[in-house]
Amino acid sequence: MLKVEDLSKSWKDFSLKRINFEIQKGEYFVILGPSGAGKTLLLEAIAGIFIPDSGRILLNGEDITEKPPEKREIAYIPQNYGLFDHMKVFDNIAYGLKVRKFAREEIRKQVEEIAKALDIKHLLDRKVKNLSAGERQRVAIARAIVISPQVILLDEPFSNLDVNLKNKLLREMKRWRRELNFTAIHVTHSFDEALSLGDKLGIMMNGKMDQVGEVKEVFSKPKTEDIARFLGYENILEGHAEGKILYSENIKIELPQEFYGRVRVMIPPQNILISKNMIFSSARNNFKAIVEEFEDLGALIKLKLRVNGIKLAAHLTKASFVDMGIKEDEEVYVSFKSTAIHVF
């Protein structure tokens, strides 16, 4: 539906470089990435306000590269939402069909029809410098929406959020994208928003688009070890591998297929299980660690490992924690299968 090939751009002492994905009608594509990795500046590109240097932005097989912005069928959501804040929620919701001419009662019945769905049909009298940040952004939505766009561009649509709204507004879009059927491309730094809204995600450092497919994929098996770290995984570990064995320090760890020379590998903290006693199961990798410290993450219990020379960071409910009543500077049975490791 929606494909980007090639897509270069440079704005000030900042640049795209080649960016590559294509999207399906009716999928959720989020943009994870830092802040400064350019997601901006890709929706603006593909929203018509920046024209590329080089490479193509396609639409349904049509060139839409340098098409002013009106005609692209395209809505652009921004940061600050872009609202008009002097005219009502009508005005504001209704303005892309008056730039398109329609009919005065066609104008009202489909704004009234997304107000419905959008949960503010009570709001359409109110001015817009009147309204919370939630129902601003519900405003917003709705006026993307109600031109029947092919495709929705929504930059760091909750970053205005306090945290309780964000999460009931996160919710709310599940919903709509399930009533409303509409095919969006959300660029955020936030995982929540990626593992909650995302079909297929894209991860963006320093220009590029380095890593895309569907969002288990690309959280399960980062594509490199920047990815990983940005990821938040911590247990990764260099050595020399030969054949299904990697010597890393002291230990030997046995890797999912054979590898020589030197790599990198990477051991997901939810992957390693934790006893006081000793482990007998089908995982091959089993070593004693000390316990350094835990950390409350909430839900879970962050554990920082030493074995030998390496450290490693686990994670264990808080339920088990408990009931395992683990201490610092506690010895502990770790246990991990090769194939829950991924090497880079």
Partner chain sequence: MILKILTVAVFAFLYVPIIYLVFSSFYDDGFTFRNYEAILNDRNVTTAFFNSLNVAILSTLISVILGTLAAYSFKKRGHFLESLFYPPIVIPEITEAVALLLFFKMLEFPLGYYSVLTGHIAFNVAFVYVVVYARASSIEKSIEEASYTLGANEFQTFTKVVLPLLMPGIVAASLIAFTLSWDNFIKTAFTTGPGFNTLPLLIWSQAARGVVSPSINALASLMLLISIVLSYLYVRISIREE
Second form
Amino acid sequence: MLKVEDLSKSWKDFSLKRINFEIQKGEYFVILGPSGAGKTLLLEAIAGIFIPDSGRILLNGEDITEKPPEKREIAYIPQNYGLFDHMKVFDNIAYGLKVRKFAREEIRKQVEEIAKALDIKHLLDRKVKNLSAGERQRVAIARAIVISPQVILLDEPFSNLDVNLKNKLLREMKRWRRELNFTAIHVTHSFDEALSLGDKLGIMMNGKMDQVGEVKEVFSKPKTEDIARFLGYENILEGHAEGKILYSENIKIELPQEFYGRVRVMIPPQNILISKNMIFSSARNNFKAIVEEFEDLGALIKLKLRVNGIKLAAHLTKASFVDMGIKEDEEVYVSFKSTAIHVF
Amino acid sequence: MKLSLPAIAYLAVFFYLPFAIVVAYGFGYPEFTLKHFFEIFNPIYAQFFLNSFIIAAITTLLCLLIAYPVAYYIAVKSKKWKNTLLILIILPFWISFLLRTYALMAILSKFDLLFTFTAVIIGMVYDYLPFMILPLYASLEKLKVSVIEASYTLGAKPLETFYKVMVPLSKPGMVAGCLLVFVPALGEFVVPTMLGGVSITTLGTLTWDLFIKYHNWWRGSALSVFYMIIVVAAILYYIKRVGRLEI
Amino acid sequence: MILKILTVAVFAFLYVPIIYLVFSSFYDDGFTFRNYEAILNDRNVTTAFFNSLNVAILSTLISVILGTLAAYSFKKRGHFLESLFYPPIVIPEITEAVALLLFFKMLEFPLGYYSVLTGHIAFNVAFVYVVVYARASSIEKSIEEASYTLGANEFQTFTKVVLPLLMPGIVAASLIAFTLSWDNFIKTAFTTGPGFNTLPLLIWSQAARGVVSPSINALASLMLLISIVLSYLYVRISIREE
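Pass me the form predicted in complex with its partner chain as well; I've looked at the form predicted alone already.
Expanding to the full complex; the earlier chain stays at the top.
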């Protein structure tokens, strides 16, 4: 329903380079990227605040690239929410309906309905200035949803909130989505928002959107090394491939398919098995490793290992870590399936 | 952009165009001659310039000497009274020179000081003192007590602390204050006329006389152009020195 | 301690003449309102009062409209023309006054009410611009953008969102503009013509001759009171805004 085609724009230090993606009605599209990637610029172009240098934006087949923002039916919630501090909560939410010249009773009915859904009905008579950060966010969302836009654009909606509040609002956002069924594009730099809200995920870096796909797919199969690094993957190795064998430093790794020449591969840390004893299996890559150090990640332990000249990181559960009684400078055996290896 | 056009058009017609006319008259409009500039540099006028310069210089110096300790006291020492004192410094900005000078005139006449050089100086200091205190206060306010105390604890004597720490740090305020006093004082008209009477002629009173009494637009314009050059030079000097122009 | 005494002395120096003026306006062989009665019954004073008020109100109104529109439009995009608004503030009054005088003379524009008003607007526009601009630049652009994406057009955005947010700046600017015009003397003196008197001109006509009269004391005290009320309003507004 919303389609972005080859969208390019430069503005100040930011730029968008030939962005392409499409979302369907009711979809929640999360765009993940580091700060400075151009995420806000992309939203502003979709909202109509900027006219792109080239490319098109289509909404239900209609070209809206140069349509003024007030005629687009796309609601935009900027990072600081852009609330009207001089108005009451009610008037903020009613704003879009008032400028559309809705009848007074209709406005009241709709505002109260949405306020009830978002649990802010008790705030309607308050001045926006005196609200907490979480309340401000709800008002901003209510104000955007009440005009029933085709798409809602959310720019880092959780970035100003503390962790507890953020987790609570993330859960509520899921609920609101189910109940109100809106289409959204949500940009963020935080993975947990992408994982818990997104139907679809786009990764944006340096003005480019290099990968768009299902959330799980993007996380498990990053398309480029840069995306893998951004997603926090370690174990990126470089070597020389001869058919199904990769020579890196002085170890041999079995690859899922045949490659020739220089290749870069990534081995997801969660796919590396650790054991105290040698595992005999022809289909696996098996190595002896030294535990250099370990790091507590909460439920998981991250082991930093050395295999000959190569450094690898592996994740294992705290329980098995305790079971195996792993200590620093000890030897362990690592193994991973060739199919777990991701080749860029 | 479009919305600014009425205001810009207004200023162009009623501010910038009049200035262009002054410059034109200074150069002898409708002829073109430099003679009016030569005229204002003849020895009789030199005496008037000197008067203005002396009055402005003494005023600036006195204002600086009086304002510095007061600004320092408000900025650093007073806590409870700070806001009240600040309001009392800002209040005179809201009262016209004419009224304030008139108030002073009433007192000076009691002391039989009216129409003397002393009266003019007292009046000038009286009117311009707030213009010196405020920028000094602004720069001294940033200079925290801790800096001064640090200087003491490092073994500096009070005088040393003053010269080596306070003066350099408050320099932007001093420059701003001195320019804010000196430049308008040079062209001041109300004070010398009301308190100095006919005996003291300055750049300001001369401008008045040339335009209002003698209707000598050309010579008056040349004088105004000369004064404007001083003003612009002072502003450029300030921008260069402090780096920006803040109003 | 010395600092404290000096500070007190300076404040005394600044305020004793003003207090003395107010006291003497009530004094004529003992406490009296006679001086005030005299000026209220003086046709010259009442005419000048309404002239002053007229010029101050109109020049404030016009300059607030022009200056606010300009401040809003430049806030949206930085522009070199913006610097045109600063010279009227830094240029000494007397040079601006003679320029206006020559301008009107050259056009053979009759000196009086209109010439005075025109001159007052010229410097007030600049002051309004600077004050409102400061306020306008503090409005985050996301607020206007939010208004557009919610469906409001430029005019609705300006009247419903921008203008209310600019209001404190506009009120402050109006107070400053009104005060500057209300007690302006030099520009008025240069650009007025026969028959058009304002209160400052009236005071000047006496004071320039060195005359200190009880009725002028009363008039000056009244003007003082108005200045103080205006500055009080200004302080109240700026404190409430913080």
